[in-house]
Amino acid sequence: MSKTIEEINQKIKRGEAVVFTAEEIIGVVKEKGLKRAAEEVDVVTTGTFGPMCSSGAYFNIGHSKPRIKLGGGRSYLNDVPAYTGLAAVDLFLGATAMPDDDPRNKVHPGEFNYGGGHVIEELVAGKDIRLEATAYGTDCYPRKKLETWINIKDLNEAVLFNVRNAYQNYNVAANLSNKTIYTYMGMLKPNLGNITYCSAGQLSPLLNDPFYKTIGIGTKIFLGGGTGYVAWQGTQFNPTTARAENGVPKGGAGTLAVIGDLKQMSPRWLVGTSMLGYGPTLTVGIGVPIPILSEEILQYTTVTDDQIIGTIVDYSDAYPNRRNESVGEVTYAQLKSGKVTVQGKKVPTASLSSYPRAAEIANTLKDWIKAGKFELTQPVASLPGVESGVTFKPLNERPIAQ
C-alpha cells in the first residue's frame, strides 16, 4: 500500500480525507489492524504545547520621517532590546529578552515577570507596543531618536520565526543535591524531591516520525494558532542520539526552525512564560500533520507513552558540568502516573508542557484538514537522518593566548 501527497491533498479537497489525531489512531489501528487502516487513513495530526525557549520574532516597522537608521544604534520594545544589526527598519526580537534593568538573579530567585516573549503574545493580541530607539545618524537617515508606539496591524512584515522547537523528547529532570535549584526545567527540590518533563508524548510531532520520513523543509504546520512552515532543522539537531529498539530517541534529538506570519497567529497559542530563577520564554503551539503513505508511517504513529523512555539527568552537577551520566530511565506513561521510582524512592512528577492544548491543537488541525482548510505540502528536502552522521557538536573550548 502506498499513497502520495498528491492523492491525499485530492481526498482533502473533496471533503474525503480521513484524519485522526496521534492520540485516536492507536485505537483505530488495535481495532481494523495496520493493513486495513493504512488503507483508509490519510492523515495523522500531532500536537505540542510547551515552553521554547529558542523562538523569537523579526519585524519591518516602516520608515519615519525623516528616516531614521536603527541598525548600529539601539531599540526598545516595551523596554525589552530588540537586536537592530539587520538594515534600517528591521529588528529581531528573542522571546528571552529582558528589560535592562531586570534584576535577574540579584535577589535569587529572580521572577524574570516580563521579556521578549511577553512582548510578542502582546503584539499578537493587538496591543500597542512602545518603540524607543536612538541611532547614530546618516546623510540618508538623519534622525537619532525616535518614539512612538507600534500596532501589529499597521506593521510591514511580522514573522514568528524560531530556531529550535518541538524537540523529539527531551532530558526528564531531577536534583540529587540538598538545595532547591532553579532551572528551564522549573523548580527542582532536593533530594530527588520532584522530577519534571517537558513533552506530549505520544502526541509529540517528532515522536510519531522518529525518522523524519514526512516531515522535512517545506511541510506545512500549525503554529501559535496560524499556519507556518518548517524552515530547516532546528539547531542542536542531534538525530544519532540514542534510540530505543523501536527507533524512538531516548532524549533530545531532533528539532525544528519554523516559520510563519505572526499576524495570523494566536495569544492563546504563543505565550510569555517566566520560569523561575530563569528567565523568560515563550510557549509555542505546534501541529504537525503526518501523511499515510505507507504501512510504516502508520506504525510509527501508533508509538504509546509506555513505548518512549526518557533519561533522568540530575541538573544540581551532572546537567551544568556537562558529564553523561544518568540516573535512570523511566517512560511517558510512568511520568504521566505522577510518581515514578528512582533510587528506591518514589518521586512525584510533573511536566512543563501541556498534554490537553496538545490534544487540542491536534484536534484544530484535524479539523482544519477535514474542512478542506489546509493541504498537505511535499517537504522540498529531508531533515539530516540518522545515516546523515549529523550530531550536536557542544562548544570546544580554546585558550585564547594572551
Contents of the next structure:
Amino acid sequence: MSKTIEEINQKIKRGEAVVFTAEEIIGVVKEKGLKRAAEEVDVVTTGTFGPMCSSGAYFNIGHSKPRIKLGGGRSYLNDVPAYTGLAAVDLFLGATAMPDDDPRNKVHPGEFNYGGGHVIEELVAGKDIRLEATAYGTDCYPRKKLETWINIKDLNEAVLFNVRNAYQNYNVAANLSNKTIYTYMGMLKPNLGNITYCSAGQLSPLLNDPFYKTIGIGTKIFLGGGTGYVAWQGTQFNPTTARAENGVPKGGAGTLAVIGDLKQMSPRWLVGTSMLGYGPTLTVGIGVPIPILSEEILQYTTVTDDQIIGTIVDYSDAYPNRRNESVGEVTYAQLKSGKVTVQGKKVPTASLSSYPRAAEIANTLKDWIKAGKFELTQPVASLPGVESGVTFKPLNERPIAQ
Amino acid sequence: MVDKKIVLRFPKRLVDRPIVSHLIKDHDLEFTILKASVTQDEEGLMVLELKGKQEEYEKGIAYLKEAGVILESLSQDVTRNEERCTHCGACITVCPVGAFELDMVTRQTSFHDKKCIGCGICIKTCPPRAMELHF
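Can I have the other form now, the form predicted in complex with its partner chain, not the form predicted alone?
Then the entire complex follows, led off by the chain already shown.
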C-alpha cells in the first residue's frame, strides 16, 4: 500500500485524517501491526522544545521621516545589538547577541540574563521594544540618529529565521575534570558528577525520519506556536554521522533551517534562555508532521527511546579541544531513567530540552491536522541524504603570515 | 514533633559567641547545619534544620531571639515562577539536596520547597530563569 500527500490532504479537508503523535504510534503499531497501521494512519506528529542558539529574526521597521539608513550603522533593540549589514531599514537579531555592557564572563560564570532570545520573546509577547540607532547619513538618507519604541504589530515584516534547529540527536555531556564547568549543556559537576542531554528522543522530528524520506525543503511545520516551513538543510548538516543498525544517528546529524511569520507565533514557544557561564539563547518549539506514505516510513516513526543511542562527550577537555573521543554510549531510555552507569559510576542525568512541551507540540499539531486547520506540503527539494557525501568539516585553519 | 528549617542572621557582635552550642545544650533539639558563612560585613549567616518537641523548639527560638539573632523562615525564600518553568528538568542534577523531582510518567519536574535549603544555585542555572529568590 502507498498513499500520497494529496490523498492525505483530502482526508484532512474532510476531517477524516487519522493522526497520532510519535509517542502514541509506538503502541498503535504494536497493537495493529505495521501493515494494518500503515493503511489506517495518515500522519505522525513530532515535537521538540529546547535551546537552539542558531536562531534569530529579521524585521523591516518602516521608513522614518526624514529617512535613515540603518545599514552600515549601529542599531540596538533593548540594548542588544542587531545586525545592520542590510538595506536601509532591515535588521537581523540573533538569539545569542547581548548588550555591549554585559559583563560576559569577566566574573566567571557570567549570568547572561538578557540577550537576543529575550528580545524576540518580548517582541512576540507584544511588548514595546526600544530601538536606538546611529547612522552616517547620506543625501537620500540624511538622518543620523533614531530613538523610538517599536512594536511587532507595526513592523512591515517580522520573520523568525533559524539557520540551525532541531538537531537529529546530539552529544550527551559529561565532565571528567576535577572542577565544575559551565557549558551550553548546562552546569557540569566535576568527576562525572552529572550528565546532561538535549533531545526529545522518540518525539524528535528528524529521529522519526532518519533518512529524510518525507521532511524536505518546503515542509510545513509547527514553529514557535505558529506555522513555518523548512527553508533549507540546517548548517552543520551531517547525514554521514555514524548510525545504529536501525538507521538512527548516534550523534548530531541532520539539522533544519526554518522560517516563519513571527507575528503569529507565541512567547510560550519562543522562550528567552540563559546558560550560566555560556550566554543567552532562545528555546524554540518545533513540530514536524510525517505523512505515512508507506510501511517503511511508518516503521521509522515507531522508534523508541531505548533504540536511540547518544554518545557521551567530555566537555572539560575532548570537546573544547575538538578531539573526537567518546566516554561511552547510552540510550535515551537510560538517560530518562534519571541515572546512567559510566565508567563504573552511577551518574545522575538531567535534560535541557523539555519533553512535556515536546509532547504538547506534537499533540497541538495533531489537533490542528485533525481539525482540518493544517494541511501537509510536498517538499520542493530533498535534504541531502547519506549518499550525498555531505559532511560537517572542521575549520581548515591557515595562519596568516604577518 | 517539629521539623523546621530556619535562617539565622548573627549581627557582628554575636559572631564569636557560642549561641548554637547553648541552643542545643539547653534544649532537647536535634540540629543539622545546612549552610554557614560569615559575610563581608562580618555578619554570620546560618541555615539550620531543627527537630524536637514543639515546646523545646519554641523555647529554643525564644532563646535565639533574646540573644539578638535575627530569624527568618526559609521555605518561602525560593519559589518557582510556574509561567516561566518549561519543565526541561535542567535543575534536577544541579540542586545539592534533591529538591527537584522528575515524574517518570509525565516528565514534569516538581519543586519541593520543604527540602530547599535556599543555596540559590538553581536561580542562576535555570535556563528560562524560572526560579526566584525572595529576601
